[in-house]
Number of protein chains: 2
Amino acid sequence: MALNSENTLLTALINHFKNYFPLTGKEKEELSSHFRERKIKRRGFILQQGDVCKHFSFVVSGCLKMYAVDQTGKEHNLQFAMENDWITDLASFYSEKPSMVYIEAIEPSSILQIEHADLLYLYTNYHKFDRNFRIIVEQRCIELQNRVLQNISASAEERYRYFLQQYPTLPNRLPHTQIASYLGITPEFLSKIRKDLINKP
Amino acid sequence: MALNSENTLLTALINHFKNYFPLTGKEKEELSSHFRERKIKRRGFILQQGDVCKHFSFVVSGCLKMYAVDQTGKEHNLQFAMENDWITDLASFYSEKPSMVYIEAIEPSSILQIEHADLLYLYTNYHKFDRNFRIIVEQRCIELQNRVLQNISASAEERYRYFLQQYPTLPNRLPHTQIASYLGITPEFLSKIRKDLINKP
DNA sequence: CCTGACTCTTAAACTAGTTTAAGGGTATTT
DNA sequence: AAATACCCTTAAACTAGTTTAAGAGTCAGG
């Protein structure tokens, strides 16, 4: 498939990498060749819980969440995903066995997806995708890690206030039972706490 | 300086590479003329919080605790660090940016450490060196991944009971003060949970 | 050998967060 | 247009986890 400026799915991946080590042309078209173009509707899953996750996606637009189910049912958010993010199941997608979470869509979404073996020759013939991606999953490992400290260190109200710094958006854009699931606390509590930060903001 | 083999340290990170993709000879005195040994004795730091984080470590032998510390004067585990685990800020290590943690020998310990510069040099002129570091960090997103959700769906108790099923040797290694810290709750509470866990295991 | 600094435990009083239940609002489907 | 499903809030009763306090055990240093 030849480049052309329509097509922008791909642009948009393309600039994405414009952050890191920017791509040669020959890295490019490698891209264009390698990713997929898919539309996702909303309440659409890309990973259910017991298949082996066989795709890295770059969300060009929309929102997706991952999130692992309780037994009793409930779930649990473990990433939102938005426009110029990544997202997959790392576990599953390298060691290709079943997944515990699933990957699915809150808004009608645009994304690129590569599969594991497409992945695996890109890292074997361009430094440049080894090198991008470590910058990727590090910068996740970044965030992560802030995560955890605000779980293990902080109050449901501080975590809150911390979320709507780093997702000024987020809570226009998708119900407040998803951000409860994300912060680790019930509907009802997110409720309260948003009750008293209007009293004192 | 020469390999031989009775630069234990040196060779026991070749072993541990030999888990991914393994190194040339070439790749393998670039190792040892980029990596430096280090002693660190029991409450030693190798990064103080305020200072930028030049090394990249790892532990031969021994266990390090990577935490913060509150405005109260509390303190948060967020990584313990044993054999074979690599530990840095990651947040201050690329960015050169202040750290926000403090990195602390619990144990005496041996390990090797490579700077910033260094590294960036082994990443340019080594694809290898690249696409190891991506998977050692992949390897620590899926572990803080799992620890998230731990946090955001699991009592104390079961954090406490999967938290000895990855770290077995811990509880006897470490005072329990520092499990409490690394779970996110107080000592006290962890001394009832174990109490409890005696009677119904 | 003694001292002081940590560590672990227990227990009572407290607080942060959950559960259960109910009611009203707003989309989405039929 | 009605019906259903979902979402948000409130409140009362409950439970998980914290705080404060005190006592006993252990270890390193003078």
Contents of the next structure:
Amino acid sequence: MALNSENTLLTALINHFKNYFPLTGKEKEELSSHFRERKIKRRGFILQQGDVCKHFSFVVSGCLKMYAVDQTGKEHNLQFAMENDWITDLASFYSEKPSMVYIEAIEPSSILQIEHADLLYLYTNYHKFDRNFRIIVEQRCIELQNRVLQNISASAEERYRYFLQQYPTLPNRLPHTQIASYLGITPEFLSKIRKDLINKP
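Given the form predicted together with the DNA, corresponding form predicted on its own:
The following holds one chain only.
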């Protein structure tokens, strides 16, 4: 559905951009023309493996996860996105090729989405959007690099500590199985790590 200037979801997005390069009045109007509101039920999908990722999604409320499924059917969580965060399959979105991942709502969620063509329009006509989204994409690349380095060199406990720094509120919102999948460990081992941390002086 199209947005209007009084939409509270749009306000959340406008406020989010204040973290980068704040928008002018005209640029704020463009948001209402090119972003669309979508409400997702728990366990609802905004992307399935094999489909082309057509949207860059901003989470206003709720929580989503991006994950891959291996040949045995096991899920591997790659990213979580909650309020004031973005989620998309960058490779599929920019290449317009089929995605290898799923994006699913863990909680009932309200999101704002922009399609590839609309984002290119904003890039071309309003350079501030190009600069803002460049920062957003760069942050995602840094997070991915840090995660790869963590998986190579850090212990499971160190990876969990890093997870707590990155997503401080999520342990209270997610089942242990979701966090364990993200860390690449079993739920039982995660419970042991949490217990050890609580008992440490």
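Just so it is clear, the model here is predicted, and its values are computed rather than measured. Residue numbers count along the first chain shown, from 1. Between two forms, the rigid core is defined as the largest C-alpha subset superposing within 1.5 Å.
**Q** Taking 2 Å as the cut-off, check whether the CA of residue 69 shifts that much or more between these two forms after a rigid core fit.
**A** Comparing the forms between these two forms, which are aligned on their rigid core, residue 69 does not shift its C-alpha by 2 Å or more.
**Q** With the core lined up, does the C-alpha of residue 164 move 2 Å or more between these two forms?
**A** Yes, the C-alpha moves 2 Å or more.
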